[in-house]
Every structure is written in structure tokens, then in C-alpha cells.
Amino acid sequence: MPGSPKLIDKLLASLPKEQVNALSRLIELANQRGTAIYLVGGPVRDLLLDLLPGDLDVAVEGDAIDLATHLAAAADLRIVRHARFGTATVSGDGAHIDLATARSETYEAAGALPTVHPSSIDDDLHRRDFTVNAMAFALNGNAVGRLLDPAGGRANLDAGLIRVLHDASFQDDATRILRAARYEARLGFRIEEATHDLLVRDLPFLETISPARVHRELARTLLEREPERALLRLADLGALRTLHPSLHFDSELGAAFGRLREIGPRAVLTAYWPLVTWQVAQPAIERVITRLALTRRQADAARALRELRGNAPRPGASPSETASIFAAQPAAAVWALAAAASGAVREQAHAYMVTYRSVHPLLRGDDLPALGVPPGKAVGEVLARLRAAKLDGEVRTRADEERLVRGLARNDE
């Protein structure tokens, strides 16, 4: 796309080749059809902040699903359509573009999903959550590369402010309260004073948000590099206790999030969820699980964490005793305990996750009959005893294991 203005050039330079190819094909198709398309929202914000944009969000002044269908066919990509909202996602081979028909929105009731109406790019920008996300630039046509900023988003970027577009914004969609804290934490910004006052005023509207939508917003928060920053802000604003009175988050729990990333970086996406419920007392845990729409695995981990906090291994417990307690619980709950507990319990949980759970005998079940263990239930019992012996250092070599098994077999005769 020779001659593209500076913002277009900056966009292309920031994207991998696969994204550039898909975007170029999209612009070509839009030009052929006389359809105006715009990069909108987060990618524009991130470009202006010299951050790498994530997935591309494109607004279409026309039928986005039809244009996406042609793009998928032309570029041999997958497509997922969402007819109700006039949106589609095209992806594959390293490319990912979200297309949406430019629209206006009306809300029939607080907390309800909006009713959408095809409209102009100007209306589309005015329906958005915050001014820093209400910018676009044209990808084609006579205005290619021109920044559209009807709400003063660039000035708020320069000032480091998160500001809503109108006074009823949080009433229309209270998930914006959760997003405000997320953007503030991610970008290192602060919520603008008048927006803060509106947010606090409209906290009760969080009660209109369905558990499924609350879950989606919290899941996005937990994907952040340091999600505890947003969670601490939500606690400070009173949003967590509005979601449920038993939800609390403090700096000590925030530190546990950081420890979890250090000791179990691959476990964070599953172990963050039980950590969110760390301070929820047993009588309220089921209500919190329901309010946050936790999945079965997330709910099991939250329940298990309650149990482990009351029934952790005793101080000085042997490795085999420790393993027998933790092995029966979801790994996410044990990781959470290793991050947030104190003293011996933290050390035991950490030792189990990084060492004990990977300790297994050299002998297998099919090795035992030759050592005198009869087939059936006895095989499992001997293997469990053998693993305990290995955890506690009673056996080290295969010969040690064989001697122990023969002795156990003789005792059972």
C-alpha cells in the first residue's frame, strides 16, 4: 500500500507478515466493493501509545459479515459469524481480524445486552466505553490514515486518563466498571475524577450484570500481566464487594499472585481463580461460585482450597503424608495454597507441586507378580506403599524397591 499516511505505515510495521497479508487483502476487497473500513478501538489506542496492537478490530460502514465472508474465501481463512451483532472473526495461519458493522446501540434495561442498529463510524465511536477506545482511522478511501477522535481520546491518552463518554455509561453497561480498573492498571493511567464519581455512584448497577458476563470480564482481567493491580483497584473502588459481599482483595493477596507467577508460571490461569476466592469463608463459597459463574474445574478448585486451608498436612509431616493429602485435590488449589499460605503449609504445598507429585517407583505393576505379589487389589496397594517409601527416602534404587516388594509379599502370605 504505497503512499499510505504515517499511521498506516506504523500499523503495518508493527504487524507480522500474516496479519499484513490479511489486512491488505481486506482493504483490496473493501475498495472493490466501495466499502469504507476503519481500524477502531484498542489497536488505535495501542499504536498511539507505541505499543504493539493485538488482534485487529475493523469497523465496516456496510455489511461486515458479508465482507468477512469474502475475505475468508479469498485468503483461505476460517470465519465465525455473530449475526445478532453484525460481527465476524476471520482467522488462520497467524492472521486474526475482527470485523463489525459500524453501529449504534440502545439498551432496553440496565445490564441487558444492547440492541444494535447499523450506522456510521461516528455513531459507532460514540457508543464505546472510554474515550481512549473511541478512536479510529480510515484504512481506505480519500481519508485513508486520518485519525477520527470525536471524544477527545488522544488528549486523554496524553494525560493518562480513563474517561467515559457520557454520564449514563456505567448504568447502560456496568461491566465498564470492571474494564475501567483493567485499563487503568494495564496502561498505568488513572480514572478521571468525574468518571470516578460516576463509577462509585453506579456501583449498584453491577448487580444487573449476569454471572456469565461477570465471569468473562474477570477472565480477561486474569489474563493481564499483573492482574492483581486491577483486582486491588476493584477492591478499593468497592466493586468486588458489590459483586458479592464476601469478595475481598488486599496487598497480601496481591503478593500471592506475584509469588504464583514465580513458582508456577504455567499454572497461573487455573490457580488465579481459587486465589480470587481466598478470603471467602466456607458458608459463602457456593454463593460466590454461582455469582462468578465458575466452571466446574474452577469451582472444584475453590472448594478444595477451603478444605485444604482447614486440613493441611501437620507441621513436620513426611513427604508421603504430605503427598497423600495433596494428591486428592485439584492441582490449581495446591498451587494457590503454595502461593498464599504461610510457613510450613506453603513450603509443603510448594514441595508437593515441584517435587513430590513427580516421584514414582521404578517398578511398574506388571513387574510385581514376579516378585511374589498376586494380581488384583494387592498390586495397587503395594505400588502405593512403594511410592511412599520412595518419597520418604526408604528406597532409592530398583534393587531397593525389589527387596521391599518381596518383603511385603512375604508378610502377606
Ligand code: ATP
Second form
Amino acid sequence: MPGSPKLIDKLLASLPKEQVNALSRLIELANQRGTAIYLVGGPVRDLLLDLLPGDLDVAVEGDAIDLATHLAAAADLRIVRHARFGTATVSGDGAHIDLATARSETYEAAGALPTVHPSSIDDDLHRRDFTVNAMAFALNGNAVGRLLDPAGGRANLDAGLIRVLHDASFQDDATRILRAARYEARLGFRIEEATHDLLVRDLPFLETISPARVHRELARTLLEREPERALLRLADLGALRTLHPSLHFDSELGAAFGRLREIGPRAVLTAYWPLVTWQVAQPAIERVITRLALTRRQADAARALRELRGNAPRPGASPSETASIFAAQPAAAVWALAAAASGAVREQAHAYMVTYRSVHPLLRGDDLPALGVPPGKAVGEVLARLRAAKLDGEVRTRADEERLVRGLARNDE
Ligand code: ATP
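Now the other one: the form predicted in complex with this ligand, given that the block above is the form predicted alone.
Below is the entire complex, every chain and molecule, led by the chain shown above.
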């Protein structure tokens, strides 16, 4: 097996000081206990690609929770244990390491979660989704500095290929179909030809995946820098319509994702979800919501977007009319409309989100009784009239507002 002595230097150079300290401590503890530990999966792939590694995933040939407990105590870090999975996360003060007991997995039924057994690093690599994720890097022991690459991940990295480890991979776990498109888009890779054929053959296995698991993978996709790339690919592969026949994605909708990032960068995480359902017609919306296990807020936004597409403000509607329609809807739905609608509706939704919704009169409720408005319900009504007048440019200054309020109060007498 080829040694990669430089990988450890690359790793240490790429990590912030706090991570280096935590990792050094971990290696020290593992050495004392004679436990072999490996950097595994995503961070190894990213290091080999000269990308900054994300989470530090460490596989432990032994009890990961026990080792993590000692690390947390020695380095004064927090620990979250997942006994069922034999994993633990140690974090705090800029350090974050995920530890997992190396394990083998057997799939008793397609789509079901596998049965896991503590095992060797080799078995742990063989259970993984793609060859480029099936590499480990020994952090201690005799093999320290060595790259373990039993599935040819390095060659696939060099060739830019996403390849499964065996022919039944997508049948065992069809979420890998969604994952393949995600890695392909993220890394600018290509799904290797035989893997592509297996993926297409096994699309029906997506039906074995629970809505919660589909949701989790889609949520990860939506966290990518340009999720539309993976979604377009999933549409081309036929995976979206297999999830639900009315789920579609095309380059126009992809462009709307890009627009959303430009106009509402802080809204993307909520507004991507209704956008995913943009092309779903009314009769199917509830079934899509169920299939994707949308949360209540995501589902409300998807429904609201449907509703708004049929009942958007009329062309030429005044700002106050526009605001009264959009104010009643979840912001995520209006952002989605601002990104994906065309013509006047897109402009109205955009104007509402960036301007109208933050327009407020200078006068406050407390100011109104002195201007002749009796305390109580009338105050709210007058404030709403005032806001509408301000939105429509009928009042600008405080004096304008006072004049309007006095007039309204007189008329109501
Ligand atoms: P990265 O691969 O960069 O860590 P991520 O954080 O989005 O991306 P996760 O979904 O957390 O990836 O997966 C982490 C690792 O766990 C992957 O690199 C892969 O080796 C393995 N893995 C995750 N899900 C599966 C799966 N369904 N089947 C097999 N292996 C998986």
C-alpha cells in the first residue's frame, strides 16, 4: 500500500490550532491505550483534493465512545454520545471531532437501516457509499501516515469519478442515489458509467427509502453551495420523478435558485424548500409534502407558494395592496416567488421582501390618542391606514402623518 507521509503534514497545516491540539491529544490517548485510529471518509478525500477538510471523522478500531470520553475529560471538551451507533462527538473551543467505532454493516432488507457490528477499518471502508469516500489515513500505530484505499478511491479521485463499491450498493441503500448526485455536483465529478447504469437500474429502490431519510439527504443537498446542480442531475437521472411523479426540476428553476442566493442570501435555507415544490400542481402538493417529510413550516411555505401562484397581486397593484397580500404569507414563500416567478409578480414579491415589509409609519400607537384617536381597536386600524398611506407615498413626513391621523379621527367621530 502506498505511504502518504505528506498527508499528515497537509492535515495539520490545514486545521486551525484548536483542532490540531484536540487531534494531537486524541492520538496521544489512543497510543496509550493501544487503539488504532484513522481519519476516514470525507476529510481524507478532501485532503487528497487539496480542499479544506470539513468535519474531522475518526474511525476507532475499538470503543469509540470510551476513547471520546477520555478525550473530552483530558482536553476539557464537551461530548455527545450516541450509544446506539457507537459514535460520539467531542467539541468545544473551536475543536470538533466525530469518532465512530469501525464497523461492518449487513443489509437485511433494501432501504432498511443496516445491522452493524464493531469491526476492522477494512470492513468499515467496505460499507461506504463511494470509492472516493472509502479511504482512511492511519493516525497512529505501525501504519501511521499510511493511506488505506482498498477500493481504488485515489484513482477515482484523480479521474474525477463517483463509483460504488459493489453492484448491490443502491439496492442496499438507495439514498446513495441522492448522495451520488450531490458529490458529483459538489466535486465537479462524473458518475462512472457502470455506476450510472446500476443507479438507473435501481431507481425503483428509492421507494424503499422512508420519507425521513429522503428528507435528510435532500436537506444535505440544499446545504451545498449550488444545490441546483445536484437537483438538475437528479431530475435528468429520473430520481426526482421516482420520488414523486410530480417532482420536476429544470434549468429555469435552477436559475431561480441562483437568483434567490443573490436577492435573499439569508433566506435560502428556508426558501429552497418551497422552490423544490415549484412545479408541483395543487392536487399533488400534499402527497409531495408527505413524501419529502417536510416540516410544518416547510409544508406551510410550499402550500403558500402554491396559493400565491394562483392569487398573486394583480399587475399594477399598489404597494399597500401588494403588501397586504404578501404579509399574510410565510416569508419563505414570498422569497421563493421573488426568485422564480416572472414579470410583475416577481418584481412585486421582491419589492415586498426588500422594501415594503420594513416600511413603518413614524408615529406609534402611543402617539395617536393625542391626535384624537380613541384608545382601543381604532388605534390598530389607524396605524394600518397610516402604513398603507406611507407605502403608497401619500405621506412622507411626521407632519403628513399627523395630518392624516387627525383627518381620520375627525371622520370617525
Ligand atoms: P462528507 O463526505 O464531505 O463528509 P457529508 O458530511 O455531507 O460529506 P455525510 O453524509 O456526513 O457526508 O457522510 C460522511 C461519510 O459517511 C461519507 O463520506 C461516507 O463515507 C459515509 N456515508 C454516509 N452515508 C452513507 C451511506 N448511505 N452509505 C454508505 N456510506 C455512507
